[in-house]
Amino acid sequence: MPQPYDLPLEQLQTYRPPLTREADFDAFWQATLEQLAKVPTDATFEEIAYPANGVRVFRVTYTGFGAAQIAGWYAEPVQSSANEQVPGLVHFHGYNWSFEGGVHDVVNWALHGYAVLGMLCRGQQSSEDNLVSPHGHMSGWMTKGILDKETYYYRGVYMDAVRAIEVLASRANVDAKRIGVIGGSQGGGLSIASAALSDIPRVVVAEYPYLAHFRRAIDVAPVGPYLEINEFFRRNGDPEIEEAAMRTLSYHDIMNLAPRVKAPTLVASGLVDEITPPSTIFAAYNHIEAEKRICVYRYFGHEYIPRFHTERLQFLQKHLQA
């Protein structure tokens, strides 16, 4: 592939698309929010053996978006007080990617000292989905009611990641003043979107995030779900169905939502990333108005990139530790 294959890093830089959203964008996002909040969250924690000294391990279930029962994996380090209180993160995993529900992830994050909660994707790992799309869909969930923004999925994806928020801060023993979001490709775009739909985060750590700039990625991503959306146009050619389509992913793009982002928030991008193309992780990045840093990496991809694993230990450490 050359080297790099969308915009040079100097225009990355600047690169910032007008926002798409509609009159009623932050009306709908409210509504959504007190919508979730009349539905009980009855959390549930069941502990199960695990093979690591110094944390506890537990299967979550809690009820989230439409009365979905979401379920997930929680750890916790082994406190020497009852009454202390340790900082916390709520972690996302990526697209249709969480082998045996990303528990190990979550286990690791609790062994650097963080009480974790890692949530599972309705439909896509564990979780119910429970949202009924009123029309056909691409194979996946990047089409799933896409013709409507109260149908489309990650409406309730979204509303889920928030709900673990709060189920993560009502812990006794976690300090909810020192709650993170982290997650990579689309659990970085969720971590952007919980944040900005949510006052509890206070740092987000987004690596190669997902979900931003639609109308930009679906022109220049080689492969990855976001072609999923090119294939249901190509199925349905009626115009009024892609403008229809197109708005419901206005609601849903983080590049829109960026701009409600309170929280210090580092972001990571390869140059070379065919999945999530450098050029949409910039135009959400360069929309949010906290304090930020953006991480690029010449060489990587959609990849796990180890420099950015030491950023990212010292950026949660600085902000939540410290």
Given for the second form:
There are 6 protein chains.
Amino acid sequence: MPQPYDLPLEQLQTYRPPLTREADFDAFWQATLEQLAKVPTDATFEEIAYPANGVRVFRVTYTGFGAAQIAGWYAEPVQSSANEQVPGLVHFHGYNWSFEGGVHDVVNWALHGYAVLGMLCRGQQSSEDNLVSPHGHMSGWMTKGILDKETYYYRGVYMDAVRAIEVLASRANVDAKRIGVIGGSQGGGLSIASAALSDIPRVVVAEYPYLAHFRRAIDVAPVGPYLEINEFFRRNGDPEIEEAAMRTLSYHDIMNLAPRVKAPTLVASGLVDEITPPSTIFAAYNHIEAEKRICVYRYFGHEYIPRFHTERLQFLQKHLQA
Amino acid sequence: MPQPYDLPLEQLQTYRPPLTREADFDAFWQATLEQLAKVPTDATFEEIAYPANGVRVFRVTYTGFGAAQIAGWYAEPVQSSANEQVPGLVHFHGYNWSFEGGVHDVVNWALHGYAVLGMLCRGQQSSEDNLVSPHGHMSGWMTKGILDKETYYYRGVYMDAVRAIEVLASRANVDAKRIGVIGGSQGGGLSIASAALSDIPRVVVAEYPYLAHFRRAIDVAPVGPYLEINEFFRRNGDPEIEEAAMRTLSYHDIMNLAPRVKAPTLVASGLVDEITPPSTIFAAYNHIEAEKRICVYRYFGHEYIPRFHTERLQFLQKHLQA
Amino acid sequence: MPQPYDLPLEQLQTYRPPLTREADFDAFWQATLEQLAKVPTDATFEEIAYPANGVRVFRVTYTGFGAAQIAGWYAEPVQSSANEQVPGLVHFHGYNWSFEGGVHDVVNWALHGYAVLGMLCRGQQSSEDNLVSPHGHMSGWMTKGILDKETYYYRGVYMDAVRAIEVLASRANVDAKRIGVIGGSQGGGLSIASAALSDIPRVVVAEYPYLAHFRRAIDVAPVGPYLEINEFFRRNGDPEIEEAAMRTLSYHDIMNLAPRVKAPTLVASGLVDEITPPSTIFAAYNHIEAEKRICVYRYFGHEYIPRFHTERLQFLQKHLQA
Amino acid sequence: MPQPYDLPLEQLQTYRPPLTREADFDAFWQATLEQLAKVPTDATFEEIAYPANGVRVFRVTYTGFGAAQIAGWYAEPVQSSANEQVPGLVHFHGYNWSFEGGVHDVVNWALHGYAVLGMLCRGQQSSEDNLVSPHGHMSGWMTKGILDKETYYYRGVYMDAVRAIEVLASRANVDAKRIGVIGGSQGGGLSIASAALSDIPRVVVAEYPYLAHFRRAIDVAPVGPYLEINEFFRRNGDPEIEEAAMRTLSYHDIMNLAPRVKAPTLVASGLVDEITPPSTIFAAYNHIEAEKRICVYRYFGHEYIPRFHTERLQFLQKHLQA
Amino acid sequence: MPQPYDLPLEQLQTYRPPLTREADFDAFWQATLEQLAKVPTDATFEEIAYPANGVRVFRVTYTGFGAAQIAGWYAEPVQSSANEQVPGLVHFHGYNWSFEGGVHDVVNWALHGYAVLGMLCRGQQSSEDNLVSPHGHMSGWMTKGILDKETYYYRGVYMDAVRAIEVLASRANVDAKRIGVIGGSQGGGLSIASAALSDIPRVVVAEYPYLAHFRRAIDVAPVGPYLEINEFFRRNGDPEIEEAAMRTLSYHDIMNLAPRVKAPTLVASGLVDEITPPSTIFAAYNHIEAEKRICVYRYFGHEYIPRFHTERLQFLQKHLQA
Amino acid sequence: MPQPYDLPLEQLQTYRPPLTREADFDAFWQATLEQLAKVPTDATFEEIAYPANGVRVFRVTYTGFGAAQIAGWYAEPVQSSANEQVPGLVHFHGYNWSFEGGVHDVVNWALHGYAVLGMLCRGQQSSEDNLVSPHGHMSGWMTKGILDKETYYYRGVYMDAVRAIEVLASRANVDAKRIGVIGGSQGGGLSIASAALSDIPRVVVAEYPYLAHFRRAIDVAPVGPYLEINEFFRRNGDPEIEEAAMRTLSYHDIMNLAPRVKAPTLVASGLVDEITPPSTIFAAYNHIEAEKRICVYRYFGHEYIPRFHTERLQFLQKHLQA
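And the form predicted together with a further copy of the same chain, for comparison with the form predicted on its own?
After this comes the whole thing, all chains and molecules, with the earlier chain placed first.
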């Protein structure tokens, strides 16, 4: 296992590089949200057989940004009813990590007493990605549409995430005042992004969030999908390309979105994480102005951290089930 | 990802090498079980805080083979009571895979309605391993005490597993007639071994079981802990050493134990599994005489197989919750 | 360097598995071509500065399948004119291998006396890919839209390739009776596919062609993009998914398209090629009924083969410049 | 080969971090030695056939710490006799490096004129390890019993090493006033540790000694067995676990034992050693107060260093054969 | 892809370590050139068939340093004649990179209007290396004859390179006033070295030049042939060996030769180049006193850099074809 | 560790492919030996300080094939004298494995009662290689001069080895009737080759001998220096090149030399040896007609095999010291 390679912990704790927001940062997201609002949601819930008692499980579809058909899993405790509303969770998966096993995670969360919607990111195995990029890109999604903030892949994903929260909040047996967003890696980035762009979430759990502080990420991450961006710049070395791409990324950087988060936020960072380097996580975390807490794991990388699972169960219980 | 490297599927399905039992195979296990029976169990259950509703969670200890103190996790549905007994599961973890995260798995199973005891294998991070080997061994546990069937490491583990089942069966709120044994890799091997050595289990789920058909395993497994045996033979090339070790292994080979299994058994094998080669799994499986089913996954190795999770949930539900 | 791992050469030379065409194979491609024909081509050629004498270089765009904007490079010998037409080449690049350096290859070919159009595959860095898949996919393009022959990624690419040939043939200074298609890997697959779907090409050069005999490819290729298909099947293990995908692939398998090729064809295969295994190449090659020749390189893998460069220069010269 | 990655040589030469001894450090070792003294040694020497003239070779066993049966090889020059005593060497092998080949090393040293006892570390292939850890551990020996200084694996090994020296010193034909301790890696650590805990050794040769300055080792070693400690902390993230383990290690850290060494000491450090980082070696070396010398090898890692073999032959000859 | 690991760009730009020339540096090269001059050149040009119009291609041989028979490829535009002289290029290949494919590169350059001579480095696959080293060496050529400046391998190569330029300049249809030297890696080093040792070149293009600033190179290059030197020092650790070798290298270090370059020079450096670390390139570059320009590629290593190809075409066109 | 990958042991034991000797095979070696005989030996022995009692150590030089200055180490027991002659050993090292540490091996053998000459192969770090190849080659020595049997690198090495035996035999205190040749890998190949070409050796010990059955070796060896030959064929794909090289190799193939060996021969083969595949070793071994024995090690590759060390000590003792 590799050793800590990023900044020392003392420096991480105060690492807070200046935001890189463009002047129209908030306006862009305002306009984007308005564009989303014009598309009807049309959520459908189709119950499916699942060999577990105590939960009901559904295949969900709804209309996301640009009218894409977004799929997901939904599970709720059997006992929940309109009379007795349960708290809700929207779960976002990691990058290129959408597979049928997601349903089991969703069920496990439901067994903990939450109505859970697991969104499947557009383009990644199941959900439709109908945003057409006017240009090609590196294999993967990191550089799809990257030359313009309007066409960037994550613009659609962020809006689909906002809508996933709305879909969950509109369930009769879900208490819309007790909804959390959770996820790891890309899912952690989406948790922060959606909490910055929606007023619904009351709690955020972001495990080693991705999509943070791209400028540094592409310099320090030894492996992982941040490097798709480096590779994109190798394919076309025009400095204007790099400039345009970095400008687009600034709008989608969760470091820039972090100050908009209003809900209590729990973050995890492993100090030997080579995919989402600690400094990129702290860069975003240190810009969150809401109640927050970061759990640091000296001996962990980008992987399952059992002790953090306890932390997030507690954090969610405290904020949603108390 | 590597491609199928072992026998073709058609051959696997009928691959049933002769058993390699010594004449005193059954007598050895009979004597071993009697030796276990002489040690009082002395199970203790210490409830611990766990941030989930609907379950109670305990740190378990009990006295295992040779009076070793064995630790484990135990979780049960809150609603279970002596009046309304619940079915039970004993869960065995993979090789060198004992860590605090095990508690979360145990809890998730409990949320599915089972009283679950997750045994922590002796020596592997938490439980005491007091079996003293009269000789040293290769790093790891595969060759600890391997020169004599009486001193072999897994003799103790198998007995600890039998006793774990007894500990669970003795819980007042557990229906001793509805107990299953489950696990993957080493845990799959222990599931089969304990079901062969105990009459209690009514169902067995063994995901890519380890500890099977050692003679072939050390020839075909490209990676993984079977190779500790090869390494042991490198450290001392005396043919008598190899002969003694292979004789010891024959007693602990789940292929040889398989015919003793009486409970319905569900097995999984990934065809690109380089740690527990498919042919070793089929060798054991094809010797099981009880009701059985094997799920084959062409594109999976030694890893999480989501579709098998559904299979085992169904299998357990059918046999324990029906 | 790894050694030959696929079938022995003697077996390769006669390896000719049955075609896997569906009944409507030809009808499908007929309909697809008709659909392409309905979209106006609208090719534009914008001359760009390039520091070489003797050639003129252009950025090309044209409207491809589904009206996508396809980009490419075009270079022609300065001396060519409408009076003195030159032979033409369409060049297709390898998988995920679209980058600005492509212009240099195009120029080098032009300096050999050809008018050359280097198509940039849709989605891969430069050209627009506007085919929306109704479902997500594995990172990369191999499984984009794979569940239906109508939506599969390569359906669009094949049509864009056919059209690239038409664009080149329509240049006044190009002799439409002397056009060849060339490329390696994906580019070799596209050369064969486009020569099967267009009457224009008079010669085909396919270096270790990709997109051949998928059924075997996903079983024997140790590395490379064929494995995206395996990975897709891991994400969703529904047998119907695999069946649907394999059916879609059968339409796009160049083994199935090979009998339609009418132009003389030169193929290369390296015997230690782990990305496009020799048996998949021979499977397609042995189904070509036109004049053909295969060059086998015992010591080469999926890489630059200098001796084959001489072969293809000769082959093209003979068929296009004689 | 990797390049120097640890501190620059100038800093290494003066790198002398504060000792981390607990208050009862000396008392602990005093008590441990007393505990050892209570066990009778019971050494046996069984002569074995060995195809070399000039030496006699024996399989040795003796009773070590906690009455464990420790094995080893012993070889002595044929000419040695009680009248003409020869100098002696105790040789300690590297971590997880106990194998039958050890006898050849012992013989080669004997051919140089020394009576040599090669101890085989408890648990590592041959010798019995009867110290029962009250808890499990990571695969390997680094964390066996690590939660308490009384139960830690190396406590037993250090005592076995002290006794090995005594066993050698008690041979009639060995001059107990001319005994050295030698070894590389773990064997280097044991040489320093045993020289700190026994008054017998008159010279110490420690090639890239292991078991030094654990606090830094687990931060800078990219590979090797120090990382078993990191892995142990991953299995259970309780801060008290880490604290207890680090406290235990402090007692066994050869940096803390170094000031007790009274015999002339020769140390080697390779500057590209990734298993025993140079800074950990210098940390211990710079705390040795006896006559000492360190040989630094810029281009060597954790491997055979021919030039150091000459150095140690000279050093031993000077101190033992002069 | 690895990230920048060498000095930051700002430091690179001014990184100019002191020269390490010995007092007789210039005298040594003067004597060496005189020694070369005594050997008759005896160049032969044997035309060979090559399937391209517009060029004539030849196998060249000439007598190099020490009368070795040096081979190469030569290609010239068909239209060139004594009346209408063309500019010329000498091309040097990379280390251990001499193969038959070199002819294609030479042809491509000829198609751009240059008479091109591609020298094949002595010993590396084709050309004779008759310089006998009085001692053996590490596999490869970096340490052949390294103990004396007179016998070092590159002394011969540098002279062969100077002579290659002379051979080209003596062609009737080549304009000896318009000759450039080009190459990458070893070829870049040879371009600079030959331009420092010959008055003929009017332009130099050195892509990530090798053979620069050896003292630092062997400390920072993680991979590549610089490490043959480290390995040589491992084989014999005598400090005098290292000292002698470093002295020899000082004469052949292109950093020390750089101030002698008088022709305009274009250099490339990729910031993630692990074979020719950026700092070694800048060390040489910053000592060039002629007109110069360095192109820095943040995302490229030791590989094909398309954008630099454009740069060098322009640079050559400007200086040789204007 | 990889598993057996070559032929099964039963097939190996009878694997005896036809010899590939050319008609003038014996004549070639006869002429070569005569050529060697014309060069005076001029051996010098310079005693050096070595910190061991009981041996005297020398740096040796002698004139080898083509008058090259060959270096080596020589050590002899102090007690040896002209009156009391000792048996002798010539030791050959592995490929690219010549380093100063060789002296220690030589000394250790001398301490066993042998006068030992360790030859350092020409070109490999220390000895002069003055054979000039008329063409270049791949990095390494395997293809140096390979296009003609007269110029091939190993022709010189084989003759140097024959002469090393003569040098040793001419020492006054060495019993020329009791000389053995030993070595591993390349050293094993040289042991067999020199015993085939010299009448002096009375015993041969060849540990996993290299340079055997090249035709198969380049097809089955996954790694190691046999692949330099494959790489050479990649550099120039001319079939005549391959044919010429294979013809040259046939003269130097120890399989073809094996029938000429008259001395008792001991061979070792590890079944997981990826550098000298077992089938190549058996191919040579099964052609030896002298008294012979092969030791097979199922769990060993190309590495130190302790048990074989015992075997060779016994074999040498029996044949040289009895």
